[in-house]
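Single chain ahead, by itself, as structure tokens, in the form predicted on its own.
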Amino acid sequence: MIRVAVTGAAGRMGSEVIRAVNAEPDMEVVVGVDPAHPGETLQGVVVSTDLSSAIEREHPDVMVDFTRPDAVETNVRTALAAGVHCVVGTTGIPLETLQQLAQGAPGQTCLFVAPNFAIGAVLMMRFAAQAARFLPHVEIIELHHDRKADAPSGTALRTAALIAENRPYVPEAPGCETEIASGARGALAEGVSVHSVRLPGLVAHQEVIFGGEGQTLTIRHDSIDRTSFMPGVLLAIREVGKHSGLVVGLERLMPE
């Protein structure tokens, strides 16, 4: 039985993680942490405000974090110091910070981070990396709910990085020098123009649009409900203990 701690337990993703984990026969949530909801009971889990004391009391094997960029670093540092593997879905943390956190952890402890836990989103990024080898002209449009804390999204940044690794050259991004409204051509990430949309009613969506002579190719993924992320979260909980150090991307845990 894998013992799981959930930080951000009362949030939309946190509560979904609790529901998904407790429905599995080989894992259970033993710790829920959310400073904004002290003492509340969520799906049978009593919410604590202090992660350190909760870990000492319940001895979880894995911590799952869906909080905010300003909270996740402290949570991860606390969990890793106690030898608890971390599965992090919170985005907006610099890679250098993640590397520093992983370097300070006990030898066999793993910090696993994924910009997106939806299997379809991982496939979308994989297909985009393949397409970039042949169609280097590309832009990304990512669309999320209006309460998302960071822009561009972690998924868009990861997609741009994979494209940069695979395309043969970086084409110029025309139009930036003649923008009538600043930012109209988006932000450049790894040489790829990224456009961020934030609206109520959205969950998580991304289009990767490639252009070539006389043709375009669009690869799109839509998460229309947060349950779409749960198979990936459960996979990470089961697999994180088999790794150590920093591991980035759900594709690292999926079979080829």
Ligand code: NAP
Second form
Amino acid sequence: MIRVAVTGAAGRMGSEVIRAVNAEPDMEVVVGVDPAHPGETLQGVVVSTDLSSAIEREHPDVMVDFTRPDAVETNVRTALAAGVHCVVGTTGIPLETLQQLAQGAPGQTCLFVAPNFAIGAVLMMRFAAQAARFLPHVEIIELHHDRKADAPSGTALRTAALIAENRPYVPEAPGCETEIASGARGALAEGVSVHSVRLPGLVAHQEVIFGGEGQTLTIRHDSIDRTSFMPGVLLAIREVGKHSGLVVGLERLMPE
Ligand code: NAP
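Switch from the form predicted on its own to the form predicted in complex with this ligand and print that structure.
To see the whole picture, the full complex is given below, headed by that same chain.
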């Protein structure tokens, strides 16, 4: 049995992770941590506020973190120092911070981070990287629920990075002579315009729109339910112990 600690246990993603893990035959949630729900029992898991003592008591093999950009760093540092592998879905952490965290980890522990655990989103990013080789003019529209803490999304930033790695040249960004409302042309990430939409009713969605002579190509992915992320999270829980150091992106655990 893989013993799993879930940080952000009471959150939208954390509660879905507890449900998914406890439905599997080869893993179980032994620790749930969430500061706003001390002592509560959520889906059979008693919620603690102190990750360090919960790790000492329950000896989890893997911590899964879906919390907040301002909380994840301390959680990861605590887990890695105790030799617990980390599967991180929380977005908004700079790459340099992840590298520093992984450097401080004991030899065989792994810090696995995925900006998006949905298989369809990983494919969207892969297809966008391919398309960028032939269609360098591209913009990203990412759409999320209105409680999301960070913008642009981790998926949009990762997509922009993949586009930057693959397109043969960076076309001159078409500005506009008169920006009547500031920010109308979006934010620039790796030279790609990114537009962030935040609305109730949305879960996690992204369109990557390429433009060429007389044509456009739109690649779109929609997570319409948080269950879409769970096969990727379960895969990461099973695989993380086979790796060490920093590993970024679900594609690193998927067959080519
Ligand atoms: P959420 O519903 O706000 O859940 C976050 C939970 O973490 C809250 O219950 C929060 O408590 C708790 N928390 C805050 N500080 C904590 C700490 N130090 N230790 C333990 N728990 C703590 O947010 P969500 O929608 O689940 O999203 C969580 C993160 O996952 C976000 O960064 C989001 O972008 C990311 N995400 C990633 C993916 C992916 O595929 N990688 C998919 C979806 C979401 P309070 O409410 O009291 O602060």
